[in-house]
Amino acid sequence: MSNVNLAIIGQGGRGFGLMRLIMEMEDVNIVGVCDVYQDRVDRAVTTLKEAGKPAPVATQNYHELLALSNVDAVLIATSWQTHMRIAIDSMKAGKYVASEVGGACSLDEVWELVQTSRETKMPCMMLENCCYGREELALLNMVKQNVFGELIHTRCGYEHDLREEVAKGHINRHYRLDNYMHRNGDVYPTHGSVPMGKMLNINRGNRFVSLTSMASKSRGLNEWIKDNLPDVDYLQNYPFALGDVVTTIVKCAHGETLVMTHDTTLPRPYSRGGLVQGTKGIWMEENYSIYLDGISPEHKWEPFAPYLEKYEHPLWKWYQQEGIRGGHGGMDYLTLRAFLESVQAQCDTPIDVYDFAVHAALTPLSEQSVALGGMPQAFPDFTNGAWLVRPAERKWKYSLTEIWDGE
């Protein structure tokens, strides 16, 4: 397949964003283009049209979209509660899928996904842009190529101050709210938890069997809504069901354990809180450095800005020498390209649906555990045993799991 018939369902900030990028690439038709609100529509429609391309099919009822011959793949960039949904119809119409993030509502709609892609051989895709970072991938490099020796723990998170975003969900009509409203858990985990789940060789040899989490009390929003929406009373003392803090342990089937952090309610410069720790050296992102063992000045943390040079991913190289393009320094690029060319090749995807399943799943099970003062829950093996023996991926530079300096 040389070009991609691409529909896009979701037109807000996010999905509006991806199409402008996408727009740009010869090798791709946007066809279809979808969102519950109409303005948003038309927008997208505007768009395409001033940038010479063909009109799309615009609709506010993605079936119709689904029900098109000529779609070979969907792009879903909604509110999290629907991801699943949308994803599992696109699958069974027989499309390719690729998802923005977020965790699920529950555990029967993740089980639904993977069975629903089980039975129609459609690959369904999270579109986890953070495991195409740079340094991400500099410490996959490096992993695979035991620089840290055994890994023992992992530590990721989404800290990021989004009160103002949260809190005037109401006007800018963004789903984060409701989620604050009336759910306690990791509503947010992927951005760290799949990049360190490529590390950890989850789904292929290893998996997670377990996970506790606890949440702090929630105050951040109260008290900015206080400050700065005076006049929207239903919000002045509503009780956030989201702590402030939710602190997950995940324990791995090989002893390895991963800590992950929400904390986005409160004010704090933006991190992703990262932490890779082995036999033979730690990596931290809150500090840019490293220490590695034997190598390192005795018990002194180094500049990590070396290490990435040294251990580039050779993706990355290929990247700065074609030019870095689109958001979030030029990982979405790369991660929409490893999806449309998946589509093209007519393969399965780097971060693929197990992935997505487990990833998704941290969510309810984070709930759950809250729920419960912090008791342990057992972790659903989506690959029904297949994580301990799976055919390899396939061999290209985006591959998650081996590092390929082919042409």
Second form
2 protein chains.
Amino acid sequence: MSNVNLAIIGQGGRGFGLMRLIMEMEDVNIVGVCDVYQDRVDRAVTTLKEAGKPAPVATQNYHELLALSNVDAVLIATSWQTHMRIAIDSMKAGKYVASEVGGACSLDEVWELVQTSRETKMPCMMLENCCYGREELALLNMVKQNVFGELIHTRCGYEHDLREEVAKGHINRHYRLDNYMHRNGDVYPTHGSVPMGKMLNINRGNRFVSLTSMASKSRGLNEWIKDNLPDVDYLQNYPFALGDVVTTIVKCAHGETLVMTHDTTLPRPYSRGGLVQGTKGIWMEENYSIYLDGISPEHKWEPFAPYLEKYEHPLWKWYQQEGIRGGHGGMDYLTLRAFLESVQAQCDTPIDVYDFAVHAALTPLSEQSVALGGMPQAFPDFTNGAWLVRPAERKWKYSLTEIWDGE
Amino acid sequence: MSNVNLAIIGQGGRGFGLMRLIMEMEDVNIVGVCDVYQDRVDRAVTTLKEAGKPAPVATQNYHELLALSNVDAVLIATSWQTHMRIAIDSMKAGKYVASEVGGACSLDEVWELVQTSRETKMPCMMLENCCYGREELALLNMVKQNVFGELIHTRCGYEHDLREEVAKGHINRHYRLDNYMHRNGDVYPTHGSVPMGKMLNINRGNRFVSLTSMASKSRGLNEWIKDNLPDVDYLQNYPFALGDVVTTIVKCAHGETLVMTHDTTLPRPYSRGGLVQGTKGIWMEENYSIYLDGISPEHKWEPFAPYLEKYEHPLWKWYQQEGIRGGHGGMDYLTLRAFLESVQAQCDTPIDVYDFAVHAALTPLSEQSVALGGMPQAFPDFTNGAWLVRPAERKWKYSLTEIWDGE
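Could you please show the structure of the form predicted together with a further copy of the same chain, as a counterpart to the form predicted on its own just displayed?
To see the whole picture, the full complex is given below, headed by that same chain.
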């Protein structure tokens, strides 16, 4: 297959942004666009037209796109709570699936996602762009080269002041508002958990076995709304369900721990709060530093930058030569290419349906634990035992478990 | 009372160090010393003699010191697992008690500590020196001045590479070795939890209600021992119970969360991993930075140093003028003075028996949670309801809930 015929479902800020990035790719035809809001559908059509592209099928009903036999693949950028349903329907229609990130709503829909992929043999990728971040890939490379020794403990987070974006959901139609009003748990775990999961060999010889989660009280949104949106009556004293800071501890089959923080409704600079710690060293995002036993000066952090260069991942070496493009520091482009080139090669995606499942499951498990006062919750084994013996991923440019050898 | 007659029980590294600091205080007479090892008793006696001090009663049996009618107060610097027993016996003998830090072994002994203090009316202070750290006191001052808004989330830790100290316990007789061999949980929570507890008004209108705790696998000590102590046969493959990193989430009655990390058997620079986060701002130890809503440049951390000066606690202003002395950056001296001046004034100590109880209880509760796979554990209310209405601490130099107004 040379060109990929792609349908894009969801034309909000994210879907529209990804469409504009994909528009520039010569080996992709955008043959369908969809959103529940007609103005967004219209914006997509106009944008493609102005770029001189053929008119796509445009609809508010995604089933119309799934019925098109010329669609090879579907990209889903809808609300969190609709990802699973649309992904399942897309696989049933015989389409490759790429879905934007976010947690699931129930374990049942996660099981259905996995079972549908098994039955239809259609791959299903979570577009977790942070897996292709420069730092994350260099760290993966370092883990594979045993720089940190045996991994023991990791941390990650989504620490991002989104008060304005969330509170203005009544204007910008952002799904976060509904989720923050009604749900309490780590509703957005994957920017940290998927890259860390790759370092921890999750689904290939290791797995998440349990988690416990606790949420703080909720104050940040109400304070911000009182100060900034005094005219939006129904939000003034709305009892938001989501705690300002949700902390989750995940335990792995081989005894590693992963501590996750969701922190999006208090004032703070952005961070993904990363930490990788093993028997030989530690890397920390907060101070952008590293310490390696017997290498770093005793008891002193070293700047990470020289190590980033030393352990630069081959994909990023190549990417820097080719020219970095697209949003989020270039990660989005790599993630899309990983998906699209998997479709072209008719092979599985580097973030596969089992990865999708286990990381999407973090959210309902976290909600359940919070609801039960921090009671530990067991992870289902979505692979039904396959994780014990799954072979390594093929080694190619976009591998996330093997290190590409640069062609 | 002018001079305090003090007995010091425990003459290991810490007890001996504190004794040498106290020796220089003109208003304290060291009238008794005790250790289970005779060589340590001898060292104490010799040291006092060489300093021209009167000979103390010297014994391997602490009950002999408690029987002395001239002893006003007892300082306990023994193994973690003996603090409670000795503190209880000391209060029963009518002595003021100061104990070095560390967690309890059971909730029952914590209850007995509290009940003994109630019955005997003898105060009992945990010598948590970090409460008197310069940064901690400035932060307490900032919290009281509402700089962070309503507190939502805090973090603390004991992140200290102690592999050599622990592993050489068979030589240096350090109690950590026994504890690490047999226990799994946050065995040393107080350097972070007590200062944070003061900011969170624990025992005065707030309390810890529950916690959940998970431990990583244990690898750090074994690797270090193989590399550095190849001749100590019995430790080569000893299955240490203590996980390398233990993470605990504590929930407060008013909905705040406190995340604690115990991390002492992997290579890393020292940190107490502090974080204070409220509706108006955040301070983080890892990058020594602060961010205040509407004050700091948007989305950018500011260095903490200028804020430290601006919000310097009155006690530290005074201390810098008087001259900082003693170990751990001067904190030890202030902590000892807080205790000794409480004895002289015959009033309660700024870290009181309820503080001692709740922070010592963190350890057995953490162990229980780890043993049960992260099952949440409820905190007893050691005040039996008094926390609802307890009056503010008196405002004096060493207050940890009120800000001293500098005389």
